[in-house]
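Listed next as structure tokens is one chain, alone, in the form predicted alone.
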Amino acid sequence: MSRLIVGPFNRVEGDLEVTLDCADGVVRAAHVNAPMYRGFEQILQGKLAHDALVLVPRICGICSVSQSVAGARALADLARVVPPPNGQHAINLMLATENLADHLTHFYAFFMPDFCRPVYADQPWHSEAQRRFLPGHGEQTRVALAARQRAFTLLGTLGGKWPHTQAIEPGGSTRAIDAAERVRLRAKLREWRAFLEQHLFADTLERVNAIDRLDALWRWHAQQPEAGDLRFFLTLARATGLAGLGAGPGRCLSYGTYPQPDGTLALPAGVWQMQPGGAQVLPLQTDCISEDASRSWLESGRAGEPVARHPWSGLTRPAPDKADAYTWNKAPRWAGQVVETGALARQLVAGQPLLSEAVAQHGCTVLTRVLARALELAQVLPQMEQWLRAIRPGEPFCIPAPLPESGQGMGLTEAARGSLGHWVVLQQGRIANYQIVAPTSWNFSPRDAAGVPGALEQALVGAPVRPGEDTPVAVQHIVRSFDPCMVCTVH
């Protein structure tokens, strides 16, 4: 047994370590670490309700407005309010633009980078991969990249400015859009949809969301392999093996996302799982959700209390010398069972077909994580396109919101990532306590109490490692299909 540490890594949003140990050429076990703490839950500790609106998005530069959102709908439920349609349309065209944003950067600046590596030069594609996509020179990247500064300035008139928007409320969006702006934001909006129909899919997003069969998509691949990026990565995706590589623990949560005037959320809520007989999705259970500290460098409470908490009593206290811990992060579990989060979950608790069939035959592996990423921009977009009609200027944005002095409430939304959620309680006006449980936390947990790793640690193991690799590409493959963020994990 021979044992590599990668890391830190590269294209990733903070410090991220992987201890791998590697046997017969394959990794064996794998502990993911987070070795940076920040201490935005201690930050909080004290402050009025209204100034988690303020610190909250400072969490992340990527990923600030979900944050805002989350801290918002936490407010608005101490609140007891709902913003209003409008306010709805318009949060959900922030989120869903910096979203999708984050989709687009993962696909061309993070992910798709490592088919350029030299351990791939003696592929036929390797040189069309590095002319797509190598750092810095890609000819798609650098359009992708501009195409994602263009949809940014969406945000600049529906939220002022990214990141970290303060348009954001509990009682909506102070905000308003008026007639003019909304003619000018369905140009953007057609601009962004342009991008997609011409360089990622090569085709209108009506046909690619028509596609609901797997072997429907290789078909779809087969009629023009080298038309468009994503039919490239299918390319290299059978090339490569990503089928196979990288199965997750087999089970999915999605907080749902995208509230709509009449209750129901574009995207639903729900745990999927896989059964002997087939897939099924469980209702989602929020009282289910806890924290885990056993092998964090976080206190876990005097002896004789329960070692998961849930968020409402959750514990943030470095204990930077204790024993058998390694990383910042948490456990979460939900019903004390791993699961995996982000675009993947959200579309198979949504039942959508393509995927569910995809996953029924692959498993939650690499090719289906980012293949769920690039469906969900062609998915979304519309969407974002019927919101933005949906939306009347004149009518209220926002209404008012006040707090009450003592309380708790919880906010829960999708970001890029993953399920995002906060929990605060409130004691005289003040933040008593506020725990935040982000999509990186799942996804990278460490080892729990009953020493079961987490989604990425079971997930890298069985992967490849070449002769002579310190830092395998299989690895790089993984885990970035899981698209970390490590900042928002140590909060």
Given for the second form:
Amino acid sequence: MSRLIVGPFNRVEGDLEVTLDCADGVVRAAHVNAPMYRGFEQILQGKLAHDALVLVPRICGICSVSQSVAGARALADLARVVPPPNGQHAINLMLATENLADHLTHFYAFFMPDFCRPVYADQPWHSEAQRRFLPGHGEQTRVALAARQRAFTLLGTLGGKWPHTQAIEPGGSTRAIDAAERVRLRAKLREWRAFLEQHLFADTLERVNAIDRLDALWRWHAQQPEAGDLRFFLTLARATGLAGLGAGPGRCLSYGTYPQPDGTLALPAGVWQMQPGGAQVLPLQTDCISEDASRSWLESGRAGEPVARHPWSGLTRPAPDKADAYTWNKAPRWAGQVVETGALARQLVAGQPLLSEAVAQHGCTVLTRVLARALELAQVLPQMEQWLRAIRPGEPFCIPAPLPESGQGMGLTEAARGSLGHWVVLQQGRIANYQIVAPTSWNFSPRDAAGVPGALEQALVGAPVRPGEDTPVAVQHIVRSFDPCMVCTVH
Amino acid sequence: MNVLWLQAGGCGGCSMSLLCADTPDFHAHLRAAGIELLWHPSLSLASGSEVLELLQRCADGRQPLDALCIEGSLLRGPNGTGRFHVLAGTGVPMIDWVRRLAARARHVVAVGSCAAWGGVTAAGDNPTDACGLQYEDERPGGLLGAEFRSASGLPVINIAGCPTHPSWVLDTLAALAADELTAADLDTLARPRFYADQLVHHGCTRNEYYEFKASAEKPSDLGCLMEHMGCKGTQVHADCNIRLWNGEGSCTRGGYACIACTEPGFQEPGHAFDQTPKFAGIPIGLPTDMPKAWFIALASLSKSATPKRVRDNAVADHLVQKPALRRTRTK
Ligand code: SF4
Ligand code: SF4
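Compare with the form predicted alone: the form predicted in complex with its partner chain:
Below is the whole assembly, all chains and molecules, this chain first.
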């Protein structure tokens, strides 16, 4: 058995180190370390409740709107208010802009560049991969960054600035949109749609959304294998075996997202799991959520207290000298189980037919994770067009939301990379406890008290390590297929 | 000019903001300005051992380093060990890497308020003992010490902001690449004066409401945010309402207060972020350069002269009163 320590792991958000035990050309065990601690949960203690809305977006610069939404929703839960329809639509538009732009950034700037690496120099597709995706030079990456910049101008209008807008309040959004602005925002969505249809899919979003079977997907690919970056990804996925790489725990969590005025969620909540006779979706029970700090540089509480704590009673106190600990991340579990979260989880919980079949055949792997994000772009952009149309200029965007002196509130949402929850306990107007469970905390969790490895730790087992590789490319594909955000993880 | 960019104790938001720079081709923009990225955590191919090698060469001086950009605050804790942030794959605290690299760099640039002053990471009782490169809030010192000068002779250049504006960064780097940024171009807190000599108040769309002290009372109101909603735009050095964000945005245009994110210590204002602290009904933080007596006199005069249009619109989220139609010619 040999040991590899891989880091700094770039093109992920934040700092990541992975320790790999390898034998016979494969990874036998992995330990995932988030080597930075900032202490937001400690910083928030004793603060005025509303001040959290300035602090929490700054947990993360890549999903700051998601953090705002979770924080505002936790306060809305305390205040027992629901934003008016305009506010809901505006917030959904902001969140969707961030999530979809994130999918673009991830695909073009973080994930695809790995195919430009020298290990693949002898592959027939290598020069095409470089032409499209080489960092700093790749034609497609450059066009995508420009599309991303344009997409975020939606946030300039809807939220003043990005990242770290303060436009998201428990009672709605602070920026009322007038009729002319609605027209301009619509033009920006059209521009975004044009980018996706020309560059990513080389097809209309409607035709992409109509692909409901795996064989139909490959037929779509075969028609024009060079057209569009998603088809090129499928070519590479087949050539490098991504369908069988990086299988997760086979259990997926989504809090659901994009609430609508009729009380439904555009993407539903639930827990999907693989069963011998087929997949099953269980209702989301938030009281089944716990965090375990047995292998984290954090105190686990007094002897005799349960190691796994629900976020209402969560504890965050650094213990940097703790023996056997190897990360600043805690180990979140659902009903004691390891779950995976992200775009694939959302789509499986929603029963998306193509991905359900793809996962039935291949499992939750690098291929299906990347595909889920691309398909989510095709699926959510038309919904954004509808939400924008539903905005009624002149009607309210934000209602007053006076907070009680004491109580507790929960705010759940979906960031691009998965389920994000904030739990806040208020006493005499001040925050007595604030717990954040971020998407990558789930995916990149360490082992728990029972020694069960987290989702990525499981997904890395079996990854091939080529002779001489000290930063194995297969490991890079698997890690980046989760689109991790380490700054959120350890907050 | 080559640039090495590292992320310390921050959120990555300054990098993400940078990618929103208003240009049709981000990388071509850099190249045209003579900026070459040696390595950036989000934008480079090199990973793991390839990066370690590069860092080592920079630290030894084998690879000349023109500009070291640090994003995020420097985490000195626990107990001065720096173990709250160990650079992945190295076993060495980030603060040690930064000290070594800063000693070699021609210029050292703090990108964002975390790297400049400690920023939001230093809020509360600062559990990680976070500080900026050369400041700890407004006190000179920080990780590198008040006396530190990089090889160019300049102090750490503080492109403060949370996040910082993409074009504040690009303009600064381009000016450095062209050898056009001198000590005289930095303000007393070492921020580039091209943006720090402005106030957020300049160009604010709410200026008419300000003149008449017609004030917003709740989130989404159109009125001036200074009197009740905590806005510090009249005191804060930044050109956010002249050089807009993400197309046509700014905090005040987005309907919320300027919280002074370019200023040291903004993370602990000593009052609720969204409320203006007052003494005897008068805001404590009065506009920069304005004597208090004058402010009070003018405010009471202008309040009594406020047109109905301005007064009504100030507490609505859209224009409820339109300006009257008048002949604009004298004959
Ligand atoms: S200054 Fe603000 S945006 Fe920049 S890294 Fe710090 S928290 Fe993030
Ligand atoms: S308006 Fe104020 S808080 Fe907003 S970005 Fe500018 S300086 Fe920062």
